[in-house]
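The data below hold one chain only, encoded as structure tokens and taken in the form predicted alone.
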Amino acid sequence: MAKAIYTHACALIFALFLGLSAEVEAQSATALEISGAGADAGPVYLELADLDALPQVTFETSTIWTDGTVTFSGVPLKALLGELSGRNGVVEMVALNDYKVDMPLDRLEDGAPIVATRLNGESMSVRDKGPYWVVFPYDSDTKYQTETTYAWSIWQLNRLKVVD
């Protein structure tokens, strides 16, 4: 009898653990993790509503990944990183599939790039390069039309880490 109760309790705990793991995994698809250099710079997790509460930039541009001109809106990466953006070093940008690219912090401008939260006014699904996509106003200046800039244009973004 005691063995049956123990087995049942273990099965219940395992089921609860699986349910909790699925919930955490579902949240991780939409949360943007931001961490900085330094011992006390633990990660911060921002959801879409948190990003929407920050300063926004909107621009129209064509891209090498979309058809025609599209409208992007989101948070300037420089504003998102705040005081971390003034440092020397790089920001590691990591996608859901663990693709990673490093961008020097001194390349951040006030309005570019942005962490786009919306494409043509709609939030982006993972299937459509979301939930977040680092984009530049490519049509506004030829300096944004380089292989390096295109490489920094990471989609399915879910982690940012400032590294000295």
Given for the second form:
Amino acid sequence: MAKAIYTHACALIFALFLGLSAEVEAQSATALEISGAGADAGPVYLELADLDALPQVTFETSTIWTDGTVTFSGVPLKALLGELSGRNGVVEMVALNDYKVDMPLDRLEDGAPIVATRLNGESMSVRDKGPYWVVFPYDSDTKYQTETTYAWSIWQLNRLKVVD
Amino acid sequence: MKTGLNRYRLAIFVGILVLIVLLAAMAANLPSQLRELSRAAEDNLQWSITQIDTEFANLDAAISRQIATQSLPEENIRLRVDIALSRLAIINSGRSAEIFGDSEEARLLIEPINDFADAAIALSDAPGPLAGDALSEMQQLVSDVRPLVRDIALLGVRLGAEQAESRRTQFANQLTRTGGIAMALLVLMAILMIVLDRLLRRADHRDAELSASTKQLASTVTASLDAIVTANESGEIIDFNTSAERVFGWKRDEIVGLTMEDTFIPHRMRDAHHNGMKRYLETGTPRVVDAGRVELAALRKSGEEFPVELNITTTQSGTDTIFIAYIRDISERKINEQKLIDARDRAERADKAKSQFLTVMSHEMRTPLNGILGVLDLLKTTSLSEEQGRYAKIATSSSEVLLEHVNEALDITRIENGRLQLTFQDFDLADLMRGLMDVFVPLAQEKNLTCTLEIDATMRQRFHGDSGRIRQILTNLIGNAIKFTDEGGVHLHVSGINGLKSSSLRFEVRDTGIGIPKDKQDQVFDDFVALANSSGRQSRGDGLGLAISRRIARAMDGDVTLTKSEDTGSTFTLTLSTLSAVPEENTKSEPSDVAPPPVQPRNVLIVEDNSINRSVLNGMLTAMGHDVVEAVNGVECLKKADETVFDVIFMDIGMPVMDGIEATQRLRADRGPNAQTQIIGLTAHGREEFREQAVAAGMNRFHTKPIRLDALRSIFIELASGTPSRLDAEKFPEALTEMIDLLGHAKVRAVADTFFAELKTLIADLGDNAAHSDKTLLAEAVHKAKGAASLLGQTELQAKLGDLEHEARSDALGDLTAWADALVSSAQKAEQSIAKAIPPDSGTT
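Follow the form predicted alone with the form predicted together with the partner chain, if you could.
Every component of the complex follows; first up is the chain already shown.
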């Protein structure tokens, strides 16, 4: 399944390369850049529709940044990275404001974190910490309430890079 | 002690329980607090807040560069604005909003920041490119808000730090509290351990004590001289000590497990034992158990029954009752007891036999004496030569001495048999003593002795007691004193203590005689002891006198003792207790003043089984001129009485076939010709024994044998004068008899002569009225005469003199001449009475 997704993503990345190469210069807020280590793993840009096409996970939780309980839905990071997630190393996550944090790949779980695309069913604008937000189901387990977890919870996610 | 300890333990356990609950509650709280602290929410949040400032600095820089260089696409500027604006949302929502909370300072900063956000959004969302003036305006807005953003970021950091600090403090406090409780718990546990340790040590100590006392008990039981048997509720023997083995013949190993019923309880007692155990276990009412020492019987293994002394106690062993029996073999003791009882019984029998022997002997001796004296009396009425008269007199006198000895022996047995009767009445002690002196002073003077009286002033009053017995004892003591004193004198000292209800009297009779040797002093009170004095003279009367006196005194709760005896004399002391007298009451007795008529011949029946006595009495009566018929027993008496009317019947009390008592009863009951006849009882027994029976049977008089001629004469004189037909007194007053016993006829005669001479002078003086102007002198003279009359047993005369004395002292003195007449007749009767008791010719030495 993961392999199928990866193949699918690779196909998408190819298409993007062909159609959107002119816009490389401009920083795109809506496209999520994914890149692997090594020469062969060139960056792939995924739009909201691309992400919606991938398997979705939804959970309810409170966060320290929002009021009350909210519902997040989106693509699990592990699924999004596909084969890349199987390596040793870290995934380097960068926000629109260049905030950068590394998360060890072996800490990725099937359902957490997710790259949330919807908050309470609505897509998120940049002003609302969107369009992509890495979140954990904080309420489900205290292990998601550590400083490290909060550091990994990066909003306005813009780029993902798997590093050995 | 035990409940106190229990309460102590309860308190400790409750304390520990409370502390554990508290500790558990605290500890349960700790992890959640710890988790709270371990969450990095705050740190991350603060970082986010500080980032606001950074974002705005970046935005400011980006806008400035764009204005200067126009190098960035317009979209990029908008994105920068959006990113900056997105940071501001943090201030208004989520946990950061909680940090700022109600802080006024924050509110003042947040409001203009939100205003900026609104303005920035409006500017950014306005149509057209964000460039030129719009961009400048944006730059202005951003540079305006930056100080505020910086301030809010700093405030956030400060407040966040403060809140984290407070949470940490709270946690530290909680930790401290929990630790404190844990410490308290430890301390309490330690206390509990100490208590447990103490309990353990105490239990250990008790264990040791118990084991020591058990060992001690075991050795005590083993070494006990008494058999100790322990049994359970069903009577099974559970322990049997060494002595029990020796006593019962059972070995411990054989008998343990068997029941008491089947082993050592005698067959005849087994049912009682069984029922007793059952009753005790059911009702708890003990009969033998805990009843102290009980004497029962037990069985040896050999089947031999023996007496035991038993003491059973019970003790509780759990819910079972354990019986412990202490058993002592008392067969040896019982044998000794039996020996003692046998010895005592033998002694008692011997003593009784002695008394019986004395009684019988005296009776048996009286009967022949009756004959001897009667014949001698008769002999003296015949014409005798001077020599024959002297012999007859000696024979009479010797017989009289013998009779007195017999009488004394009888007195002793009577006292020992408890038949001594005391007559209590009020009496004046001083009068009694003076009366004694009146008799003994002349007696002492004859021997050239002095006889003196000393009465303590406090004793000059009336007492209640048997004055006759007191006089009897003192007469004996003083008589003996005079008898055994050759020079010097006799002194009577009366002292005592007056109590409220009773008084103690003390009479000391002191003489200057030869004294009594030390080795004989204890014997003087023994029966039949006569101590020979230095002159070798031994008078009659001292054989039993002291013994009788002591017995009488003891019967009156007193005693006669020899308090001092040496070469210079003896002192005998009589101590007595008497009741204090009730106030004196004057009772006047009616004088019976009848002149004695001449003796006239009578029809007389003699009922007597002894032929000698019968013939002597017959001889006496015939000599007096009476007609005499004889009968040998009661039956013959009734037969003869049926045929003839008799004036007088002399009736012997003890006779074969029918005795005198029954014969008298029949005569009185038959209403025959002799129903009203004067019956005079005769007995050879003592003076008292048959008196009551005789009166009850209907006898008019009662006389002890031997009856003398004088007595017969007076009986007929009284019959003629019609004097009381009731049986009231001995013909010879007891007082007079005692005096004669003691002093002999001659001396009493002399005393009586003196008395009557003085009395006649007194009466003559009374007749000569004027001679007695001094009433006090008269009263004293009368008083003295009264005492002497009393001593001689002349009660009628004594009563009259008493009345006269009372009148003389009370200023109500009547006609003295009338008194003189009255006294003359009484004096005559008294003189006759004395004359009968002591015939002028019967004096002996």
